[in-house]
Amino acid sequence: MQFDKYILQKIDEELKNYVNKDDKLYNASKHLLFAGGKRIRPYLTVVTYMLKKDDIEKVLPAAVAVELIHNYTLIHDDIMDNDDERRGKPTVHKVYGEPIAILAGDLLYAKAFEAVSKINNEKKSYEVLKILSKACVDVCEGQAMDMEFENYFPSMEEYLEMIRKKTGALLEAAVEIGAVMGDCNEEERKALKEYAKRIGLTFQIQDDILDLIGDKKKIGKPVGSDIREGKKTIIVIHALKTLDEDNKKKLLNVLGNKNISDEEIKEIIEILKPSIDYAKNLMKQKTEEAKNYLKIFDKDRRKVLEDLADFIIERIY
């Protein structure tokens, strides 16, 4: 799908208002912010708002608050995972060092709440604040769960709960905030929450798939890096439940081995194909469910959200 360039331009203009100083700290905070991210979260906020409203200027501070929080989580994530690259560029801590990177993340976090304070309706500002702070708590809990999974193999239910928090929470918040700003009623807000839950799930599953069969240049990291890092993705969890003993042993032998060759990665990807298909089918099912929840909205206005649900599982990076 083509994202509306006017909306993206307005989001970027609004973002620049919060990081417009030119010094080391602000340059570090801008390093990822303007490094070619897709802007899915603020875009979701704006197009959800547009289900009922047309004046997008009023929703921009709320939309960029979500994007600022998202980028704060990415900077801190990269430090925790000791990642060298993101979006095909060196990570913030690799360029500026860890202390400045931590501060740059904290700055974006604080700026998000500055953006919320710019919402010119006190009731809505309070609602957005509640949604955003809950999402931040969920992201932290989800990240902690993900780190705990390094010590054991989670069940499918535990994994899905982790991605609902770590990845889904901010996507849900983006949609919920758009609904608040657009004056959606209770029934509409519930439907949008269900829609958002499902696209949050599919977003992470597609990331898990792209790590194995994506294009290295497009995804900005080596294919199979989740295997090398020992990540317990939905694909690995499904495989361990369904593979025969020989293939299970092969998978367990390479999982978390940073020194395995590209050839070994290829062999493992071959073994994982049925589980990749399982993940793809689950995404299709959840995407259809997501779109069904939008049926209560005007057909023309809801189309962007329907297209976004499809885009999330068809994207190649």
Second form
There are 2 protein chains.
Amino acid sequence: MQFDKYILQKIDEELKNYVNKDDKLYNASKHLLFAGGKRIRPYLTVVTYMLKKDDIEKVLPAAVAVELIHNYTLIHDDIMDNDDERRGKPTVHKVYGEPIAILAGDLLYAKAFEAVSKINNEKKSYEVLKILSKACVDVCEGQAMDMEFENYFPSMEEYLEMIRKKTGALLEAAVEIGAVMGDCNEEERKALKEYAKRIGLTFQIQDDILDLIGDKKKIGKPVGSDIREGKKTIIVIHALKTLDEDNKKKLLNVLGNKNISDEEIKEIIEILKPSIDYAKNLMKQKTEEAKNYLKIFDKDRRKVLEDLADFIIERIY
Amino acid sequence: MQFDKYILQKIDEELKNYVNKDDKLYNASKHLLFAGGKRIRPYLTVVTYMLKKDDIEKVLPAAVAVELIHNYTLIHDDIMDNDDERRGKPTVHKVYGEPIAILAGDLLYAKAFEAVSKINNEKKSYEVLKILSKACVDVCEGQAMDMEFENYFPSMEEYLEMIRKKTGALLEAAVEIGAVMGDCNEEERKALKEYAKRIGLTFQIQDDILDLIGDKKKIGKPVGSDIREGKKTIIVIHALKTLDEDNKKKLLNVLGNKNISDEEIKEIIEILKPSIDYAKNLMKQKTEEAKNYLKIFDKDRRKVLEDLADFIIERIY
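Mind pulling up the form predicted in complex with another copy of the chain next to the form predicted alone we just looked at?
What follows is the whole complex; the chain from before opens it.
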């Protein structure tokens, strides 16, 4: 699928309204915001809204609120994880230093809620505020869980809870906010919530898969980074449950070892193959479920959301 | 003056509702929040509300939203400034490490807007959201200005703009939010805004003065910390404009010198005396102005706000 260029342009124009100053703080805030992100979240908000409405101007403040939150979390996460690069570019704290990077994240956070306050309908603004602030709490809790996982091997249930919060919460919020802005009724909102839950899950799984079998240039980081950093992805957790003792030992030996060679990574990916297949099958199943929940909507109007569900598990970056 | 214990207790009870989990992230978020802050901001919101209303339950979510924002900024500021202590206790990042401290601030930020979404009136919630998100932007911009001041000597105008944003914005928001929650009319809101602007200014000036002539134990940090850190306070800026060349040189020599002795600090404070007097006079004048703006309110009801204006410039911590 191709993202609608008109919608993407509208989103970027609206985003610029919130960061139109030209000093160190604002430049730091814009560094990642305009570094070529996919805009999946605000796009989800807009196309969910378009299930029932056509005038997209009205949904833009709500859509960019979600994107601003997403970008604040990336800036702060990169500091916490001490990552040097994102999307193939140096991270904000590498360019501007940690203090300004913390503050740039804080500024985008404020701008997100300023965007919510620009929604031209008190009742809808109030609803969006509820959804977005709750999602922000979840994202923090999910990030804390992820950091805790560095110290032990989580169960599959714990892993799923973590990604539901860390990655899923904001994707769900993007869809829910689109539904609120589009005047969806209770039944429609419920169906969209189920849809969103599933694509939130598949989004993270595809990220985990791309880390192992993606193209270094497209994903903007070396293949196997998660292995070197010892990340407990769904693939690793599944492998540790299913591998024989010999292969399990091999996996545990390289997990979190920053000095392993590309050759060793290749061998590990071979060992992980059944778990990658497991993850791919899970994604396919969840994508079908997600699309089924859309059946209550108009066939033509729901197509973009169906395509998006497919895109998420087929994307190569 | 004495803060009303019942109001303070109500504020603390409401705050606890937002952080009632017991894991590392939440404990880090509570570390500073319950470390003996004065609660001036939520108290301002409540007593402004009480100019016209009596049922304080309704204003509590709005009041704690302001306090939660205040605490997030303190946690992040302490990381940016690399401060080890606040209120005589180790800072959050010293106890929990930087990653969790960043995240604890982010969580309180989210909880603040969650609190706004708990205001039981859509229209008021919307108004509060506008005021609070705008204040959050100002606070970030003010903090960035303050950090820039490390590299040059700001003019008095620049200094005043910085503290209006960094310190004043949230104190002003506290009062404005109280006015919105209390159904103040346009005229009343305008008067309260003028009141708040002035106490925002005097609050920061008194902080600057206490750093020089306060009691180490009460202010929770060594006397003259601002001098050692090279902070350009209103007192320093005034002194640099008014001192003779000899004393100006002495001041510039110690400013930002972390190794100066207590004796040298004493000598500098002596030199700064006329500028401290200037700052004190300015505070007195602004406090009178602030109180004059309250004259349109009922005599008995406005007394707490009058007393608060006095308290701010008389407080010893």
